[in-house]
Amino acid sequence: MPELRELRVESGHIEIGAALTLTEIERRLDGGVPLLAELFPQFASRLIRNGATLGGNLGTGSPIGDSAPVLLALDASLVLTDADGERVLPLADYFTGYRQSVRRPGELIRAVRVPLPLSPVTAFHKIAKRRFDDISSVAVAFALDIEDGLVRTARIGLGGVAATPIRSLATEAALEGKPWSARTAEAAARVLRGEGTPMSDHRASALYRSAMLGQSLLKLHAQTTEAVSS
């Protein structure tokens, strides 16, 4: 269906067809969305990316699908369509429970919309037993706007710590309006460790998952500080 395989750059957003493979998206964007560019090499293997789609990854409603935390951090919306027409819904409002969503019977995900402009400070941290071709124990995506040393906006998407992918709203609030300093990062990391309802299973304990959440934010701060100082 060609209607599900379009990629368009509009004045206010990028629209990515739900049936484009990750490899096709990667090649056509060519690094134009750095957070997605960081996701792609960590998403399974090239063989899988040649067939996997954003529509499929989101449609399953899995709490550990790697694309959802990234798209949540990008503040993405979904274009849902059925015989009666289309509606646009923030991805943050899409998931309602474990493998459940607001999608109605007969409704398809037609496209994903990523708003522009993009936040300049981004990172995707996937914690898994193997670096590549493995299911995440925890996945964290960051998108921050930092101006004059202050965090103007923060968007953080989490996977593997709740029944659905979630936005880290409390941590975002702990960052916004604050200086991007070690003290702010440490305080926000403490908040981030308490986000979600992580569980223990064969991949990781709940305590480990919580610890990795906080560590991811400290890692982001260290990386951005090193980039500025160098």
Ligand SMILES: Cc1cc2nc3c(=O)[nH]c(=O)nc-3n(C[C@H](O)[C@H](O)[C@H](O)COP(=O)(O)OP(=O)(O)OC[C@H]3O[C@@H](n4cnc5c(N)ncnc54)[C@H](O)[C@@H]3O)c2cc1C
Given for the second form:
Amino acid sequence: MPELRELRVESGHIEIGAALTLTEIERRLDGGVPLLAELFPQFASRLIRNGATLGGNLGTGSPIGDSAPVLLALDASLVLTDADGERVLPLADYFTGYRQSVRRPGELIRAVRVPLPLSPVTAFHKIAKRRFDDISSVAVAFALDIEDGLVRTARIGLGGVAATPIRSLATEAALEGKPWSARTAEAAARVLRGEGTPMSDHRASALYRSAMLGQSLLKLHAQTTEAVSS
Ligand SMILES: Cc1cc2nc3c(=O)[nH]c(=O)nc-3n(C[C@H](O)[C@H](O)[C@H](O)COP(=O)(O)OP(=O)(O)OC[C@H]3O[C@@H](n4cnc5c(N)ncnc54)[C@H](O)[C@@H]3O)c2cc1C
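Pass me the form predicted together with this ligand as well; I've looked at the form predicted on its own already.
Everything in the complex follows now, all chains and molecules, and the chain you saw is the first one.
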């Protein structure tokens, strides 16, 4: 449906059609949304990305889909449409339980809206058994505004640690207003380790998943400190 395959940059957001393939989005954005650019190479293989769409990845409602944590960190909204019209709701309010959502029967995800401007410090850490072409054990996406060494806003999306993809609200609160220092990162990593309700399965134990959450924030701090201070 052409209505689901548009990509538009508007004044306050980028609207990405839900039925564009990941490869099409990657080429059209051409690195313009760095967090998405970091997601694509880690999402399955080119073969799958040539067919897979954001609508399908979110539509399955899987707690380990890789686009959800990234789009949560980007503070994205969904445009839902049916014969009665359209509604826009934050992705953070979309998932209601394991493979469940507020989407009504007959309703489609028409598009994903990513608000502008983008946060400058972003990262997507996918922890899986294989480096490429594997399902996430844990996925963590970060989008931080750091100004004059202070964390102004923090948005963190998590996959694989609850029945749904979730925002890491307690960790975001532990970061906001604090200096982007090793001490802040360590304190917030302790909070992040306690987020969600991870379970043990054949991919990873609950303890490993929690440990990886904390580790991902320490890694982000290590990777960004030089860029922020320079
Ligand atoms: C080999 C392989 C590797 C994979 N690796 C990854 C990976 O690394 N990371 C990851 O996240 N996923 C991975 N996946 C799964 C991936 O989520 C799907 O392949 C893809 O994202 C689903 O998109 P699709 O367009 O094919 O959806 P479909 O399979 O067509 O649809 C999936 C579900 O979503 C619904 N749906 C589709 N579009 C919409 C819409 N616009 N509005 C509402 N509902 C809709 C459908 O009705 C269906 O219920 C992998 C799959 C395979 C086969």
